[in-house]
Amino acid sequence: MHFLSFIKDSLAAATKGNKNFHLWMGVLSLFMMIGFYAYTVQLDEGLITTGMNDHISWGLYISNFTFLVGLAAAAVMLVMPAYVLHDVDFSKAVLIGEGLAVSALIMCLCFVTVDMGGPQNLWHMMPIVGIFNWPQSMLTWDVIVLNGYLAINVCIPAYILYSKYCGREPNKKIYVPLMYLSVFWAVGIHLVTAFLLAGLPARPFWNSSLLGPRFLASAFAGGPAFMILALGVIRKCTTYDIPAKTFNKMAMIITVAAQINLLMLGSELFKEFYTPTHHSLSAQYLFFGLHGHNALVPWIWTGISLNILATITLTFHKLRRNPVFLYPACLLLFLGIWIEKGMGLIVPGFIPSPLGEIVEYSPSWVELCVTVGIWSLGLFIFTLLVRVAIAVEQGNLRNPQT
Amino acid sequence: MKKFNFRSFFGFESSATNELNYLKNKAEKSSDSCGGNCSCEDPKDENAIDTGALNKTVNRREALKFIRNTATAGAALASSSFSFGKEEKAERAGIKMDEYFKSNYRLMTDKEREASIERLERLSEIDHGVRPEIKGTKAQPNTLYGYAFNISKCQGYGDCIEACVEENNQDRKTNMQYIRMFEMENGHLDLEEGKADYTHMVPAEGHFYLGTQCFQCANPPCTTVCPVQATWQEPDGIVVIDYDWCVGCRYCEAACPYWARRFNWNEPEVPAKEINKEQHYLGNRLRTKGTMEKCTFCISRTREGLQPACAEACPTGARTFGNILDPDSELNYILKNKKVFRLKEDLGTEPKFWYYMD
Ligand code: SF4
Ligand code: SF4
């Protein structure tokens, strides 16, 4: 069976490397272990070890979850041009994009799991033995779309890589329909995640029809920005050649998405502050502070400044085409969106509480360690997947019998 | 004008412009379907989970049984090789295992419910040295509970809060309370302006007091969002939680516009001598960490014909609890003759909790 040898050879390719590679993986493993330890503390004593409480019942975990769903959805911005529009410039990046989607989704699932009060009860969500509250609960929708997207994004690259490993050209009739599906699905995962929040009239800060589109715009900016950084590292550390044209086109996508994102931010700010109502209190807390409580104010203004700075830099052709500006701009944009779509979105939704009380939130050491651990796990998986993809693409990984 | 309701449009839930009519219809329908004696918790009931077809329920029951048997066999093997020493420990492990693999309360047969109650009573005896009496009393036919709160009588003493904590075995470590009492300045009805953390002598000059708790909404957003249907509305209008089925995602807590749900962030603690032994499966039985809980209009008391603890404890008579469907109830008198209002009516949640003044 060729498939077994494919797995074996892939594992070998993924784990062999130079000193720097082992150092990188070693550091990630260390963080993962620390995160795991912190999680055992949380399991033992309960969620009281986090900074969350009845007022702010979702915190750092769900913040990272919403952000990462966007990162996963962003793979579509590479898949669509490469396969659907037959733009060859992206073909070298697309498998890496799917690797990113897979690792981001695994991180999402981890973040949801660590946020559960009773993770041992998760089987209650399984069809047949459990109860699936579908189609009523948006959370069940989310479980379906996330797992479906994960399956698609595992299947397509696995099929393509395996075909290449066996020395065949992958059959377009098999993977192109799946690609189309993944394009729609990617939009779906992010919209559903936005609807999860937007569907709650109890929380006016989220209860906005712009939330879904804003999620998409920021995802299509932040995701490819991360990809550019990753491709930059790959270009530098390996012999895998990625043409400059790929970078230029991705940078173009990022720029447009980032501009649209800022536009929507502007219209949201207008609605909240031109004629402020009681429903604007959360926004007021977030941007300017409320009754002396202002923990998130510096945080969100940092995020917005980063966003604006990066978007301006990217808007100029000269700057965008110059790696000296492109990489930092992508990094700033990525961080800016992580702030905005993470803590900057989830936490203010809970402040003030529906009964008007103000309680502030800051994550505990347990939450921080678990979060770093899950991010390390994601980067660990991403590194492994990328190494296999590159080895196959470069022809270093071939079945000797074919 | 008829309000458009997404969920009813897609047939998920019935709704009516007049929520009282809606609730009455619902209660009548549910008492029709079974001749009036039981509380309609069989799968055919409209409040029961839509499992598609009965055979699906059977399927999942068999699947569950299979998993449980395999796991129990595994546990037996493990315990025989480790030898727990104490018999109780092994018994506890067995009970825990059976409890873990039990089904959602609404899908259980009466027999399964009884068995679970028996196990829970024994578990409490082992863990806390107190054997409670856990009831599974079902909703009574022709009953729809409601509550009225007189803001001109309440003086803000907070006796209701204390009684509630004692009655419902709430966690003493984190000082969990279902009832929130707001001190409001005269002339404001904005909770934003109210203070829930007052410590001075009450009543304060120029202020009135407004208590909140779970309002048992007729159209509750908290039950819609639950991914596993661990929370639902009973035929008598009480929104309950199956503590053992809840996965602790806290989505319902985010969805409640009245901040009425409480989560067990740690393992709840109630001193053994303070445990209230009169318990209900869906009410004040002892909870564990990582699960959601809330006010159930004291289901353990009210389904036995008693008043809720808060209404009984109130020294000023500001609290009136009763059956909306009973035309002679005091509650109905208030609803018909006083100027009543509810909080956040614009959200369409239709609370069954009214405020009024004399
Ligand atoms: S008050 Fe909150 S918890 Fe109670 S029924 Fe309404 S939405 Fe649910
Ligand atoms: S916390 Fe429990 S009751 Fe609430 S939505 Fe989640 S599973 Fe359902």
The other form holds:
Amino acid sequence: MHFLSFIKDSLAAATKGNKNFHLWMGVLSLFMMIGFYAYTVQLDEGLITTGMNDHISWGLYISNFTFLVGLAAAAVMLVMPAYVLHDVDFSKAVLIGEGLAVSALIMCLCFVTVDMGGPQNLWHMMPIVGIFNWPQSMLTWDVIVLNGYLAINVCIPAYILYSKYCGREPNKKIYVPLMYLSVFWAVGIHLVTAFLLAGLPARPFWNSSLLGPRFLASAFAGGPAFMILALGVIRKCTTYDIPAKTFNKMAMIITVAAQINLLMLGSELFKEFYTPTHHSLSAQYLFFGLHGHNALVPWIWTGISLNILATITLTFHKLRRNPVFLYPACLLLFLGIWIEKGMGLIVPGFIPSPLGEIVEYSPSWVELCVTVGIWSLGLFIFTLLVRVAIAVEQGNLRNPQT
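Next, report the structure of the form predicted on its own; the form predicted together with the partner chain has already been given.
Partners and other molecules have been left off, which leaves just the chain.
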């Protein structure tokens, strides 16, 4: 009975708010409806309505999927200090980080669904019902780790919040082992996604031993960067007090991860261009264009420029501790990594094709609208989860019978 009361009270806490809150949720709902309409067009006419084709079968959808897996994995950068290293400075942000992980994973599953054309094509992803091809297929490993990580990140915050709602301390013997498991699982989901790409020998652009470590470095920079922006909004719009030490320590983590990411980017550029081979054609197309085709060149140089500018800003101690510079730097870094791990990673892997053909790709209006709709859905869910977490943490949401 208490759990039903918890669900009911949580829904009430998540949906009540001031004018700005309802405006924000209304805008997200509008974008979600536009995205749903675009998806019905795709379901009606097929994947021909997207910019993808026989040569480039992964576009904007899988680009966002790859980036969002990293965003979900970044929750470990809050969980590990708070629960493994017992750093109390992260205690007020860890549940919000896990809410971000849940939202990002739901977006990942949505992007996979729309990329497959329709939900009816997902039956092979269901063991016993379809031909799962586990353990041979890396895709099935990805399905297992993503759903497992989603289950862990739903169970832990739900148990902690429910315990506090009932007025009792959460039992560490229950949730701490799951916290340790989530740390290893978070690393696993991003490495498996990287191996999904690196394991395709006909795509030399992805066939790099650095791909997995670079995925982790960019995730541990981009994810906490988004968290700092979210925590900044929460700090300004609510009475939930987040100490400055939390921002400072997260900014330090972001700085180190961003520096390592740039170091590995430099290493990859050296390998591709100092002694270029036929396998360097994709990199040449991405960075400088190939045979007059250069659609991605502005994207990648914009992404790298944003990365470098943000990393330089964060490297300076005084700038990193000043919110006037910290928030813009986090925003630039987030956008730079989104470009780098999205359009700058997935699309050039298909260009040129194994037969040497060059077919360029640009997303259609259907893909753009569906993508905006899924991002709006993720932010909608994240907002609801954050409101419940804050209400419980502040003691505003309690079972009256306890």
